[in-house]
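The chain below stands alone and is given in structure tokens; this is the form predicted alone.
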Amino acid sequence: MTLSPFFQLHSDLPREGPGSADDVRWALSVTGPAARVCDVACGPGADTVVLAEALPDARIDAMDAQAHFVAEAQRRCAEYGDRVQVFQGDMATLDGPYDLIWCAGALYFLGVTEGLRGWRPALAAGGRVAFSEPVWVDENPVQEARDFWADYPAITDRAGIEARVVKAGFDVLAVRRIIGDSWANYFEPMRARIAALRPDADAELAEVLDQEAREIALWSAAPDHIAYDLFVVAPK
């Protein structure tokens, strides 16, 4: 297969955006346990490992929009046998019931409000949600912070999130901030492809490993200022 030069980089990567085992282990110790999951825009499948090993009796099913990261995430999981289903699909579209859907950095694709609405027919009774978010750290961002997330103007406060979710007809049970750590979590073993990958890259391929370089930069620049929130909610 061969790969487009965005793919050439994000191959064989970790984790597909910022984030720890202790995250997903915080928020199932706010869900409590969970017979069926749904990892949703899995990636790579980094969080579908931690959420097979922390609940071993449930069903989990890991999708994705992209056939290459569900590849990653197939072979990744193959040692969990039928329990974990990879599989390439919709995330708007969710058949459920999950005692949980947890999704990491991805439900800005949707909008929180409208992403939540969309998933709650697919929640069991006494389901929950997971899902982290960009979020402004400072009440006045500093340049670094702003120039990071200059592409993505829906990016709010803590408050601004929750008014979100409570427009959606949930209720927040908890909060825990994604920062530092789990950030270089993601960054550093992408540093170090855009290093092996640049000595050989044609100008396509190039023009990617400059831009996720810049990336990489502004987040070096100010890592105490850019963070997700992982929020865990619960249909009111």
Ligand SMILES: C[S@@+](CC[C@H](N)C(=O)[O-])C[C@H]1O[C@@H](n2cnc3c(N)ncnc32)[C@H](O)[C@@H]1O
Contents of the next structure:
Amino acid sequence: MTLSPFFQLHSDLPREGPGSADDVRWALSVTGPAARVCDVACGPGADTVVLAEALPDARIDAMDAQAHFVAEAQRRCAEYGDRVQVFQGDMATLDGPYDLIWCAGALYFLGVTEGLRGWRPALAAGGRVAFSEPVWVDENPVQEARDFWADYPAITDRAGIEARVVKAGFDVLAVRRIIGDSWANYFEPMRARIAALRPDADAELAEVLDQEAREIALWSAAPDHIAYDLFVVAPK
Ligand SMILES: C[S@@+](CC[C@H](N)C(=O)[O-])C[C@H]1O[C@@H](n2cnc3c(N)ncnc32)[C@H](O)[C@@H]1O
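Switching conditions: you have the form predicted alone, so give me the form predicted together with the named molecule.
What follows is the entire complex, opening with the chain shown before.
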């Protein structure tokens, strides 16, 4: 598989966005056990594994648009046999029914309101969605946070996301802040990957590495001011 410079960097990483096993387990403590689960935009499958471990009787689908992430997630989930299926797909067209749709750091591709509306037919009765989304931490964000999120103009605060959830016809059941260590889980392996790729990088790849290194530097300068919130929501 020939990967673009962007995906040369974004491959062979433990995860592709901020998060942790504790974040997944917290969401499950809110939703209770789920029999049919979908890890939407699963990336390399870090959370799929946690879902599979925490829900030993569940059937779990995990899907992503990128073939190389699907292949990585399939390798990591092979030990769970048929009850975990990883496949390539588009999260805009989700087939259910699912008791839980888990989506770490990807609902923004569809938009919170648009995505939740679109997923509603894929939810079983009593089904829940858990998703993480960028949020402002401070009323007056520090410059590092402004620079960090410069390419994401849709960013708002927790109340702003809650309003988008309600607009989709859902209620917010619980919210947890994803900050600090959950970001280090993403950026520390990324830092190491940049260092490993740097010596042989051509100009195009070097530019991608520089861009990511800058993002990490902004986060490192203000780790308490750059966050996702993890929302557990249910249709009204
Ligand atoms: C920030 S990464 C998060 C990956 C994973 N959830 C994690 O936390 O490691 C966003 C993911 O969304 C996937 N993605 C983007 N658009 C998609 C789409 N339309 N359908 C399915 N996956 C998509 C990307 O391939 C990528 O794996």
